[in-house]
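Given next, in structure tokens, is a single chain: the form predicted on its own.
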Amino acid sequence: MFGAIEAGGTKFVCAIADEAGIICREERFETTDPDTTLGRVLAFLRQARSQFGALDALGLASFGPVELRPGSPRFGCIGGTPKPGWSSTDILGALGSEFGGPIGFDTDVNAAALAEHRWGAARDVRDLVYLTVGTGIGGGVIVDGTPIHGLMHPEIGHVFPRRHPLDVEFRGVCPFHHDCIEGVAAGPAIIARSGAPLSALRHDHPQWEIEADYLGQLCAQLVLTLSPQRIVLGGGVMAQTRLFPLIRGAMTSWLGGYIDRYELRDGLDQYVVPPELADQAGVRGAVALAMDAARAAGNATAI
């Protein structure tokens, strides 16, 4: 048996999953403080601990910044946050103090890319990007089947776009960059400028064009730069699911015609995709992190 926990800005996800991936049981729960949060996460594992026996591995999947350079002091713990309260919070120690064995940690997209990959929209290729775009934008990247971590981890909501021509009065609201992609295009960057969620605005509003030609933008330098074998958008935002055949029209249109290959010609719509595993998918990245981890360790030690 295996916990999981999909540490999110807007709410946690702790689960217990068998050995097939399977969760047996699950609790959602907002993100508030340090203190009370983990003491939720530490009570759900205590009590499924009490129902379950002894399970073989923890996942953690954060949100971010976050360190995961095992060597480093600061391992673990959470950086520079918008989040209130939450920077430097040893998140990964809150775990390891009670549960000896083995924790596999990585961030909350990196581990929503594992899951699409090995259960979901992208399990047929070994190479992709899996973007969230909703209160941020976050990025996963997966090269050979394997989350891309080196110098920290992707941040891929923090490049910056070219303004499209109806938005260059808008100042964006990234508290550290402005008008990065997160900063234009992450859900309130849409009611900031609009007044209103993309789901409230009538289909001829300019913020869908505005909307798609930023993350169509941001799935062509993907395309350039990490070339993935597939792109799988979810998030609260991407629920509007026209947004799909606008913002791989904006990719298309960007790419110039440069990139010539089936995939973003006549395969455009199994190249951006929608993620299979919906709101699972940061959970089930966090299980498959536990499996991960109980694999590595050969599955000697339990907690």
The other form holds:
2 protein chains.
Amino acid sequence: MFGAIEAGGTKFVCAIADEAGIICREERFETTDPDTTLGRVLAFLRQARSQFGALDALGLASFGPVELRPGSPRFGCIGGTPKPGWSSTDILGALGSEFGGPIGFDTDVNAAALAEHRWGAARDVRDLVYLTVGTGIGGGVIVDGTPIHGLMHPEIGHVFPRRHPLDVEFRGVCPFHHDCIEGVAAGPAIIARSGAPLSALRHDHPQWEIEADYLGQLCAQLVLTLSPQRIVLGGGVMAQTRLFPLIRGAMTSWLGGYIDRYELRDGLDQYVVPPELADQAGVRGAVALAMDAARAAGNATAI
Amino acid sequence: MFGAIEAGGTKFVCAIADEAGIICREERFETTDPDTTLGRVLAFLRQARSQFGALDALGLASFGPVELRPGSPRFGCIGGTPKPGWSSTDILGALGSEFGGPIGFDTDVNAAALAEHRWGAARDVRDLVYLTVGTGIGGGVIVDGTPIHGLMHPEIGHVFPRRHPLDVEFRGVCPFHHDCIEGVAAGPAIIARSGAPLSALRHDHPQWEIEADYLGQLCAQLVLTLSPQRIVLGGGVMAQTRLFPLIRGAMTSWLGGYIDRYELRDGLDQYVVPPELADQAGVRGAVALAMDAARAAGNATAI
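Please supply the corresponding structure for the form predicted in complex with another copy of the chain (the preceding block corresponds to the form predicted on its own).
Zooming out: every chain and molecule, the one shown earlier first.
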């Protein structure tokens, strides 16, 4: 059995999965302060152990920024974050102190990308981006089947979009950059600009066009830099599925016909897609991380 | 012995290298129409064969857009390009008709990135971006030691920068997008805006600040999306080495302190760096492609 923790900025999801990756127990709770939140995680794991016996591996999919380099003294620690109390929290250490087995560890969005790649909307490709558009904007990137880290990990939510002509007055809500993509297109930006979430706005409200243009521009930038074979768009804002055709149209307009590919013309409906795993993507990604960690540990033993 | 062809938009470089990747013969000529240019390449290879005997493999590093998917009917063909006569040219086929051995094939900028990774300014990292800023802007991306392709290949020169406040009147010179990064920051844009290349402009001319801001913004966007461990900046415009500290400063300003990493603070001089291979990066990348193709063919035989 595998333990899986999706440590999100607004909610935590804890789960136990079997050797096929099927979740057989799950608990969700709000993210509050680190002590309370991680205490609930440890209680879940202890209770699971008493029910299922020892776990073969854990997977931890954490909100970022987070230190992913195993050699770093801050490996497993949250970086500077606006979330009160969480900066410098050793989230991996908190689990490691309780659990001695292998632990797979990555960002929540890289894990969600991995889950959509393994079991969801991007099963048939090797290179993809998973974007979540909700209380924030985050992006996970898979290249040749593996999440990328590099210097740290992608922080796609903080790229700088060109401002929409109807939106030049809006300052943006990101505490770091004001009008990065998260600052102008995540849920709180929509409410700050238009006084209501998308779901409460008429279809002819300019907010729809502004939102689609920003997200279409983001998708176009990702095509030009990362060249993914698919872009999966999830998160609370994307529950408004009429955004999909609007975003595809905006992306096409931003690219200006430069990238000559079937996938960006006739195949566009299969290029920018909703997730298949819905709100299970993050926790199932944590399951995938646990399974990979168990396999890596097995291989290490075999050598 | 290996044959190596750098097929650039302005010049071609043909070379022969030994088993250590050292170039022992080289020829450079201007890119004109496809028949003339590829005729000179074939003449070079025939002459090399008569001097050195059969070649073990060829490497071809081509300007893009180009079809890199071996399964595609257009594999090895140039895509739509403003370069007269070159759209749809089967550049790989032209070499394959003359040469029966293994051929390694990638974009010129991916190859240059590979060369800087293997023998140059990015030997000690696994994830890097190589940008060339010259008559155009191109970017090669290496993730975990391997050039990325995905849907096509990165086309970093065509991302959309936010316009500099001193540059809002300038239309940009890209025939596809007007004011993408290539349209506002490559050599022809500098001349169109300021009437002269950077080398002829006083150090207090605003063009310097505008150029550094656009390239610093591009580097910041790449940090946020690709998370490279190093960015190598080459090409004719970057021969003005006083751009480097200006670009590093602009990148820092664009990132707004969000990515908390030694490499982006005290280590910044080693993060955004000039190439070590200078104008040999492309052709040595083609050598690396040839060596990898020979190794892959050898492995295939061994299996």
